Structures are given as structure tokens and as C-alpha cells.
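As C-alpha cells, one chain now follows by itself in the form predicted alone.
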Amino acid sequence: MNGAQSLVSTLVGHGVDVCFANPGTSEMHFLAALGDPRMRGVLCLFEGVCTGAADGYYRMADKPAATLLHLGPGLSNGLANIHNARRASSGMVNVVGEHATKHLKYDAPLTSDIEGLARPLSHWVRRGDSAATIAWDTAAAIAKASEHPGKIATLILPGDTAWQDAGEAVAPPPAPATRKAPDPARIAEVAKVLRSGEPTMLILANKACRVEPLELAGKVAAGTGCRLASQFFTNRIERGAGRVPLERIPYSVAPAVKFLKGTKHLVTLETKEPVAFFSYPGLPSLLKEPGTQVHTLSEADEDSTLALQMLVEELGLGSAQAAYQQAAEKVMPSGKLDPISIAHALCAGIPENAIVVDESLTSGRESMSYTLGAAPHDMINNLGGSIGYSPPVATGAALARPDRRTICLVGDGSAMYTIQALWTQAREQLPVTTVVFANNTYNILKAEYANMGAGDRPSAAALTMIDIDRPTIDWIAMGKSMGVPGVQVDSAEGLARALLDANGEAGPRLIEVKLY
């Protein structure tokens, strides 16, 4: 066994069976390793699609993917959507390939300071020694891209560690998953604040927005007239009709300053006060009111479904009953695309048990809330905020739950950084709908232009910046280009069909959503 077969037979003893690939010259070895059956490569055409895909799967799977990488420019590529991954506390093991250690003192072309690039994202960095250390180095990795919440392992592989012969095998056996217990002090601190009647939201992050510890936090709601919120942005939330509902904190300054008036405490189960975005002229940085106190139930290493178990108790509330999200009525809309036909577009195609990976920005952020109706499914947002997160995203969560269709909502100007990922979903024939809302601009940055003072308007000058109509993406050419059909609307009761129709299919298919 050598090197590479001793970090590919411990990945899958440790339960990481899927590897999302980019590999290079100094991956062939573990490259032949992946030939191991129990191991799943998927290979991705962009690293940035890897290190998505990775995060997308850690969502939906509950458990870390591998990367493979290629040298310091390959971790590079994938870097943004490992800083996404970072920011929604996703896990994965970066296998990043390096030089054999004698080819390193000639400098050659790709040579690089992978730790240096790897070390500002990642939670974990090693360089493999030797072979005969590779499995206990990929043991080390796993077990820190297991922790809760999840880390960023990366191990890097120097080629002669991969090549070389690594006798028998010896890693340490799997670590069981473990979340630490909250504080009860903590716990009767925050129930001493609900019962004092003054106006109280809390505040769900991570595994705290799960179906069950929603029905706990749903039994708190009940008994105390506390609100149930959400940071506008989640890495994974069941929501849908028949879940307890949660609020979503608005995602611009003045409505969430707005939303949160009036409330005296804020309690946050696995996340931190909400902050805007970006820093605007004249306006606040944290949202809530001053004066506003700050509770922790559950910090983000915590069980925050234990946290809500003790709280319950504590508060009596074990047999009270928490409200439900109504379900919405189906109508099939019809007429102008608009904020309100699109979100009655989604709720008539969101099939029941879908995954839906929103980027859609300036087209969908006011349309998803109005879909909390809509059948039972989880949604994905971006954390971490760097754009083309989403197809690559959708596609990881797909190959983790194949059984469900997952539903991609995205921008034309976010979908171009990682178009690639059509490309992995077509040869893998995964159950993806990747909707792409084209106005051919970059239209939330127009808003934006105007919120940080620049001026009302953007210049011609400015506009050329923004403006990506010329020449207009052909979005069912790219799609077919790549082996996923496509069809292209301008209406919402064409939305609304096309949804349903692709819900029907296999495998994926594009919807280009004209908008003017």
C-alpha cells in the first residue's frame, strides 16, 4: 500500500466516501487510489466547483466530503466558496497535492506557500511527512472537519508521500460525534428573561433550525409570546408547510432595524447578534435598538437542540403546543414575472422534501418570503456572501440526497462564476432544476451603488462595470453545451410549468427566466 491507498482506505474507513476532484500531475497516484469501490469520484471542471459541491454535501449529509486539489493555484481557485463553507460551518477535507519534497528547492513553476494560502480559511493544516504517517494524518483531519459546528480540514499530499510505500497501514479508529452540553446557568438566565413578559425574540442558527428542535422552540413561542426568528441568511433550514415557522431578519439595514424595534432581549441558539452585511454611510452596524441585551442559550460548539430541551423543561412547557406554518394555497400565476408571480411560481413547483439553494439575489430575496407555504422542504442560503456559490452548492447537495429534487435559484451574474457545475450534474444525472433569473445585469449592485452614496445613478462609465448585456448570454446554449436541456420563460405561468415539468425528470434541466 502506498501512500495514497493509505489515505484513500482511511477517508472511507472514516465514513468520507465521496470525493469531489480536480486532480493534477502530482494526484495520479491518488488519482489510481480513488479506484478503491468504496470511494465516489466526481469530478468537477472548476476547483470552485470542488470545494462547493463539498459544502453543499456537509449540508445535506451531516458528515464531510474530501476535495482533491491540485498544488497551490488549484486550492486557490476553490478558496471563495471554501471561505462559504467556513461561514455556514460546513466540514470538509481538503486533499491539496504538492511537488515531491526533493523537487521543492528548484522552484519550479508551480511551486507555492500552500499552508500560507491554506491557513486563513482552514481550521486545520498538515503536510503529510512521510507515507507512513498519511493515515494518521487523514484520521487527525477527519476527526476536526467532524467537530461541531464543522471545520475546514486540509491536509496537503507531496507526491513522494503519495508514491511511496507505506507498510502497514495505522490510524486511530473513528471519533464519535460529540456536541457539548449548554450551561444550565445559561439556561435559567434566559428563562428568567421569558418569563418577565418583556419583548424577546429568539434567534435560530445551524442545526438549531432542524425540524425538531424547531417544535421545541415552537413549545417556548406557545408558552411565552417570545418571536421566533432567523439571521436572513441560513445554511440549512426545514421550513415549508406543517413546520414551525421562523422570521426571517430582513437583509437591508432599515428593514431590520425596523423589524427589531421594540424588542428588549435577544436570545441566539447557535449563531450572533445580527449585523448588516456592509457598512453604509450613516447607518448602524449591529440592528438591534440600544439598550437591546444579548443572551446565549446555545453557543455555536453546543447541542442546541439539548439547549431547547432543558429550556422547555425549566419554563413547564412540555405539553404546550407550538403553531404551524399554514400551507399556502396553489395558484397557478399567471402574467407579469414580479416578486409575487415568482414566489406563487415556487409555491405551486417546490415538490414536497426538495432542497432549494437560493442565490437569487436581487430577483428572489423578496420572493422566498413568501414561500414559507409552500410544501415541506429545507432551503440553502450563502453565509459567507462571495457570489456562484449556489450551482456547485446544489449540486453536492444532490449527490448527498439524490431521492429528493433539489432546486437551484440563481442570478445570471452569480451563475457565471460557476456555470461549470452543469457539467457535473449532467454525468452524474443529478436531480437538479437550476433556475436562472436573467435581467443581464448585476442589478444589486445599482441598488447598492445608490446605498453607499456613490450617487442616484451610476455613470455609462460605471454602468459598463455592472451591465453584462453585451454580448446576452445564451443560457439554454450554455446549458445544452454542458448536457443539461433547457427551456427559456417570460411569464409566470411559464415558470410555473417548467418547474413542474422538470420536477418529472431524472436528471438536471435549466430554467432561463427572462426578465426585463
Contents of the next structure:
2 protein chains.
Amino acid sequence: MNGAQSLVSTLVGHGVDVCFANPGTSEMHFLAALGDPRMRGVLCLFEGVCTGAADGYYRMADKPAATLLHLGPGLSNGLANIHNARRASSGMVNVVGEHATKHLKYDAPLTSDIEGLARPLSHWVRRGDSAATIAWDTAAAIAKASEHPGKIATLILPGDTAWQDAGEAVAPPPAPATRKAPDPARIAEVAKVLRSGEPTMLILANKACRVEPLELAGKVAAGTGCRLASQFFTNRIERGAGRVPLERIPYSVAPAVKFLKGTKHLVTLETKEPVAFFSYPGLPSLLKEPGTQVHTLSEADEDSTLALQMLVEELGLGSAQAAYQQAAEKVMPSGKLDPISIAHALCAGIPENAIVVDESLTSGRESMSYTLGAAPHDMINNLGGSIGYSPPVATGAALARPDRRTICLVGDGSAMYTIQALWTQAREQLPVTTVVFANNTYNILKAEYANMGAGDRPSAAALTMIDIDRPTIDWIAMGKSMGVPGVQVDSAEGLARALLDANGEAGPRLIEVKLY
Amino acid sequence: MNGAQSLVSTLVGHGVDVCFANPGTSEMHFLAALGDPRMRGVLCLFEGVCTGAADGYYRMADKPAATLLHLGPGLSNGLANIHNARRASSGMVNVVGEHATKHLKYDAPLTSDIEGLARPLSHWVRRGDSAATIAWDTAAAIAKASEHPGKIATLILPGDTAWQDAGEAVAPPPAPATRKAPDPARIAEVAKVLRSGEPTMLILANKACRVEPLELAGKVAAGTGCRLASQFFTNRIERGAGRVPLERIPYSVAPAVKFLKGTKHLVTLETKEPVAFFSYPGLPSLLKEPGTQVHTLSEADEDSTLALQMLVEELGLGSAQAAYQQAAEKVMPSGKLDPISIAHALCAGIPENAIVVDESLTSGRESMSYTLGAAPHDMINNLGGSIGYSPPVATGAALARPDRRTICLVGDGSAMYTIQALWTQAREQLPVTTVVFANNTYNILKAEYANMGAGDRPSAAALTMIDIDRPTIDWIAMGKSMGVPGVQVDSAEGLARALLDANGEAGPRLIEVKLY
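Output the form predicted together with another copy of the chain next; the form predicted alone has already been displayed.
Below: every chain and molecule of the assembly, starting with the one above.
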């Protein structure tokens, strides 16, 4: 086999059987090798879609996908969503094609410092030396990407490594993914805190937000009176009616500080203490009250479910009864669109086991807290803050779980960043409902303008950099251009009905929520 | 004034009065400062549009624009077109917002190694220390960007440098842009070569492709019999009827080798000897015949017009008569679309003084040689090879020269990369005609597949990574979604007529050339 075949054979042999690709000339042999029937190649029309889709895939499949990118610029186009994936602890294996080694010295047009571009956002970077070692390098990349928490592994493969003879693929067998055991001393410390009766909040993140650990955390809360919370953004929370709910630490600094006020102890699971997203003049970066103590129950690389089991045992709460989220009343909302009516529409329209990818920013920030009582679903957020994450992430999540409906809630400004994802959703007929909150502005920036102290409100000139109302984006035409049928709604019942209609479809749909 | 005002005041004071922006929370003060009436802020809905537009602006204005980008991910989104701009010798000043310095240690979500991301593709990177030094740093960035050839200057500004008091803006005055004088010894060497009568080809690039140096090169060709050529891709050629024409070195290796065969001397102006875009198994990377000698008339940073003046003088050709390109017969073509009829349609539809931004790849590669006889125009190519350069570059070029029609020729695969540029064209009502060659495939890759030796033709599985026909992109809907009216054509006369119709419009238009 040649090097490209060795790559693909090693990927699928180690369980990486989806590749989000936008190949170029230097990847033609990899393209040929993707014909391996065990590999699912998914074409994306922009690399930011590839890397975002790999992120979404990881979140729902709990294993990495591969991407296939074209030299330094192809990798560059994928970097923003690699940043988001990295912050979400999603693993992925990026395969970046490179000029054949002997061609590099001629500094051909597409030549760039690929390692230099890859390193700031990758946990692991390697350049393939030869076809013969591709299998080994690929296995190493997969092992790194599969660590807990997930890692960004970037493998740079010069063209000649693809087309040369690789012999037999020789690679170590897949390593079982393990999570470190938590430190018993920390369990004891946290148990002591909880027994003290002082106001305590557990902050759960990453794998601690799945049903089983949430159930355990619910017992701890029931037995000790502590609060259970998540950061404002979490990579995946299994939430909804009948599940143990988490309070959400607010995004904005003042409400977050208020939310945490009076809490004497913060106990973290797979996360750090909450910090402000941005620094604002005169406001703190750390959100906890001065004097609040922070205790780590489980580090990011530790098994938080085991930690909670140990804690429940230490506290003797094995038979405690967790409190569950009540189901929201399922009513068809009506009238004007506002945060509450949008929330009601979502509660009515989110089907059981949906995957909700949230990038609704201004429009959804307030609504989301009211959707806790919706049917059980997975909630996915952007931990990296780079907008344009949700259409690609929804694409990858739906590809991982085509048996479930994925609902992508996205602001218009964010959607424009990676709108090419709609095309892949149409091509693969993925069950994604994209809900575009069209307010014709980067509305979040209007508040941030004042928060930052740039002025009470943006000047007319500044508004031309914030409002995206000239021209108004026609989202129905946008969906149509890429094969995704859409509908525009301007009322709460319209939104609820459009969601329910879309749930009955096999393929993608777009709903423009007209807020202007 | 605060640091942000100091930045903007220094930019406009040094002649940088256009800023392509997609700001975020950390840039709110810069946004406020952009309200300076001397500065034109242009909102782009994706950073790849900002950097590509800055490239296009530079090519037509011969001076840098600024970009305003949001932290590491915003810069990342702009990198591919920074790569293209760098390869095209376009200067630009990238202003990248960063967290306030005191916030960095908390590793907030959007934190990344911005210097690390900037360095591989920037010639100059600096992090602002304080509001007081912003003016100085900005002046240094502009001076670097304004060098010949143009440079990529990236200035990273932490939020606190924007909002703190900057005092008076203290900066060195703008340095006059100078070009190095050529080396007289090289002039003498090239004169000797030309006098020898051996087959010689001058390869002109960058500023050597403007009317004045072309006229001088035309005298040299007339007096010595040498050939005049350009690389396949050039950042801007003033070409068309009545101008001194350049032959174009073919893109593909075999025709390029044939084209150069028998040439004993290659003389370069602001470029290097031609190399293959990619390395192909069994084909050479260098395109010249073995034994061909390469002579540098002017280095990339030297004044090639002066070099040609010195050469003309040395050869005593001051009164030689250059040969000019004949005008193509202006006929309305008719019938089926093929490379020749497309070329005829372009000849009929390119108005005098048009700016033609070419990213037509498969469809246009052959047609372009037939457009040499079109009305005088500027031809702009992509020297970096990263697709998705042309809609942004056309946007920036049109902004620099709103008095001229910009015609953007783009393949469908490339157009999808940075299609958000249409929105900025509509917002600014720029005179851009975007011609999308819709063949529903990355057609270039079909040939490259065989060229690379990956197989005679792509397998069915490989074709799913090359063809973009499922779903078909509806380009008229795409244009409509962003406020750009469009028309679909499927004949040569349809294309010619649509181009002529668009020429009469003040704002942007889209023409879908249906090739499937």
C-alpha cells in the first residue's frame, strides 16, 4: 500500500472512520485512499466547517474524527474552530497535506510554515518523514486526540509520503482511553467542606455533565444543600425534564458576581473557577467573592464520575434522592417574539433526545434558562468564543447521531461566518434544524460598547460597524442557495410550529426568526 | 486622547484611511475611534473578507489599508488571504485586539497565542505595551507595510491600551516610500546577454507590469528580439489593447516546460525563475530547460522601471518602437459556452479601465489568453494559491477605484470560501460584477488527480470529494440573500449581454455562468 492508504487504514483500524475534508492538489492520493469503504468522507466547502464538524462529532460520539486540509492556508481556515474545539476539550486528528519534501526549497506559492501555524492551537504536531512511518504517526495522533480531555493532533504529510510505498502498516494497537483516578485527599477535603454547612457550589463541566455523574451530584446536593452549577458555556450537558438540573453562572460580570455572592466554597469538576469572558474597565476578572475558597474535586483529566461516587460514599449519601427538573408545561405560545415566548416555543419544539447547539448570543442568552424543562436533550455551547461555531458543530453532531434531531440556534452575525455548513447538511441529508435569530445586528456588541466604557451608546459611525441591516440578509434565499428549505417566522406560535414541522423531516431545515 | 484614538489618528495621519473591520468586544474603543470622519470603516461579515479586501485595496491604491480583527481567532480567519496578500507583495496593517493585559493570566475563553498565529505569515509583529506608545507602534507598522514590496504588519493591541489615556500622539512622520536603485553591474550583464542574440526572455512581475515599465520592456524586445513574459500569476498587469503585451508562462508543468524550451537566458524583474505550483511524481519542480541561465535585472525590492530605463539607455534603444497589443474584434459571440466563446464574451463585456480579478481556475485558465485584446484593463491574479481570494480582493479593489468597474471571475468552489464579500459589496454599493463559473465541481482537481498519479480518473468515492453538484448551488439565490441581484446565463451571448448590462449599473451584480 502507499502512504495515503496506510494513513486511512490506520485511521479506520483505530476507530476514526469519519473524515471532514476539503482536499487540494497535494492531497489527491489521500482522496483516492478515502475511497476505503470503511471510511466516511464528508466534503465541506470551507475548512472552518471541517474543523467545527469534527468538534461536533467528538462531542456526540465521544471519539475523534479526522479532517483533511490543504496546506497552510487550508489549516488556517480551520483554526478558529480548532480554537473552539480545543477550549471544548474536543479531540480531533487534522491531516494537513504539504508539498512534496523535495519541492519545498523552491518556495512555491502555497508554501508556508505549517508547523508554525499549527502549534499555537494544537496539542501535538508532527511532520511525516516517509510513507513507511505514516501508520505509526497516525496511531500516535489518534492516541493523543483520544486522551481525556480530548486533544488537537495535527499531522503534516508531504505529498511524497502519500504516493510512496509504505509497505505494511505498522502501528501500535489502539490504546484504551483512560481517565485518571481522582485524588482521595481532595475527596476528603470536599466532603469536609460540604459537612461544614457553609454555602457551597459544585461547578460541573465536560464529562461531569452527563446523566450518571449528574445523578450523583444530585444526591450530594440533596444531602448537603449545596448548589449545582455549570459555567455559562459547557461542551455538552445532558439536561431537560427528569434530569438533575444545573444552575448556569451568568455571562455578564455583574450578574455573575451577584450569582456567586455569599458562596463560601466553589468546588470544581473538570473545570477552573469562573472568570470573566473579557476584561472590562473597573470590573474584576475573577467572578467569585473575595474570600471564597476554591476546591478541586476532579481535575480536567480525571474521572469525575468516580470522584462523585467516592464523594457520595464518603458522605454516606448513597440512598439520597436527587431532585429532578420538572417538565415545562407544553403550551403552544403565541404572540410577539421575546425571550420568554421564544423559550416557550423552544420548549414546545425541542423533541425528546434532541441535540441543541446554542450560539444564539443576544437572542438566546435569556431564553435558555427557561428551556431546562424541555424534553430531555443535549445542550452544546461554544467554549472558545469564536463565532461561527454552531452550523459546523451541528453538522458534525448530526452526523454522529443521525437518529436524533439537532437544533442549531444561531444569531445572524455568527451564522454568516460558516454558513457553508448548510450545504454539507443538505448533501448528507442531516437532521438539522437551523434557527437563525435575525436581528440584523451584532446586538451583543451594543451592550458591550457600554460595558467597555466606550460610550453610553455607539455613535452613528460605530453603529455602521455593528448593525448588519444594510442590506438585510434574506435567510430563506440563503438556505435555498445551498439546498436547505426554509421558512420565516415572526411570532412565537410560528416558531413553535416551524420547529415541530421540521422535526418531522428527515433532512435539514432552516427557520429565520425575524426579530426586526 | 485614548489609545484607540491615537491609533486611528496615526493611521489617517500616515495615509491609511480605510479599515476593513470585524470587531468584537475587545475592540469597542477602536470601534468608537473609527468614527473619526477621516477614516472609512468598512464592515465585513468574515475576517477572510477583511484581509482579502485589504489586499485588493493595496493592489489598486498602491498603499496599505488597515484591518481590525478580534483576537487570535479573528486573525486566524483572515490568515489564508493574508497568505495570498503576502505572496502578492501587498502591504497591510492588521490591528488585532487582545484581552487587557491584566486579564491574560486568567486564560479566558478567547485567549490564544496571537503572536504565534501572526508570525508565520507576517513580516512584522508587535504587541502594544501601553496607550502612550500606540502612535509610535502604528507608525512603525505603516512604514513596514508601505515598503516595496509591500509587507504584512500585525499590531496586537491589548484592550487596556485602547481605553487608557495616550496623551498626545507622538510618532515619526511618514517615511517616503522608496525603492532601491538597481545594481548597474546587473544592467550591464543583462545588456551583454541581450546583445549576444541568444534566445532570451524577460519575466516581469509586480510594479514592472505597469504601463511605463512595459513600454520600456517593449523597446528592449523591439530592439533585441527578446520575449516578454509574466509568471502565470501576477499581482496586477496593466494589459489590453494598445499596451505592450506579456506572454503568460503556462500553469501546468508540461506546457510550461515546452514554453520555456530553447530559451537560453531568463531575465527576471521583481520575481524569481518560474517553479511548478505543486510537485508531481516524476515531473521537475523547476520549469526552465537545464542549462538555461537565470539573470536578475531587478530584485523584488528594487526599482524595475529605473532598471529598464538604464537597460534601454545601455542598449541605445531610446527611440525603439515597442509593439502593442492589437484590439480584439468586438463581436457579440453566440452559442455554447466554451473557453473561446467565454473569451469573446469577456472581450465584448470588459469595459475600458476595468479591473479584472481572476480566480476562474478551470473555466478561465484557457480563456484569459484570448482577452489580451480586450479594452485596456488591470488584470489581478492570486499569487498565493489559497482559494477564496477573489470576491474579497474585488471588494477592496473596487473600494480603491470606485470610478472603474471591477469584474471578478471566480469558480464556484472558490466563491463559496468567502462568499460573504457579496454583502459588503452590496452595503457599500461597489461597482463589482461577480461572474461565477458554475461547473459544480472542483474541476481542477480532476486533472490534478491524474497529474498526481493517483489514478487515471477519480473513483466514485473520490468524486464525492471533488464534485459539488449535490446539491447544486443556486447562485442567484445566494446573491439575493446578500442583496446582490443576479442573472443566470448559459450561452456566450447571454454572458456578453449580462456583462454589458452590469457595466451600466452603479452597484454590484452577479452573473452565474451555468456550465453544467
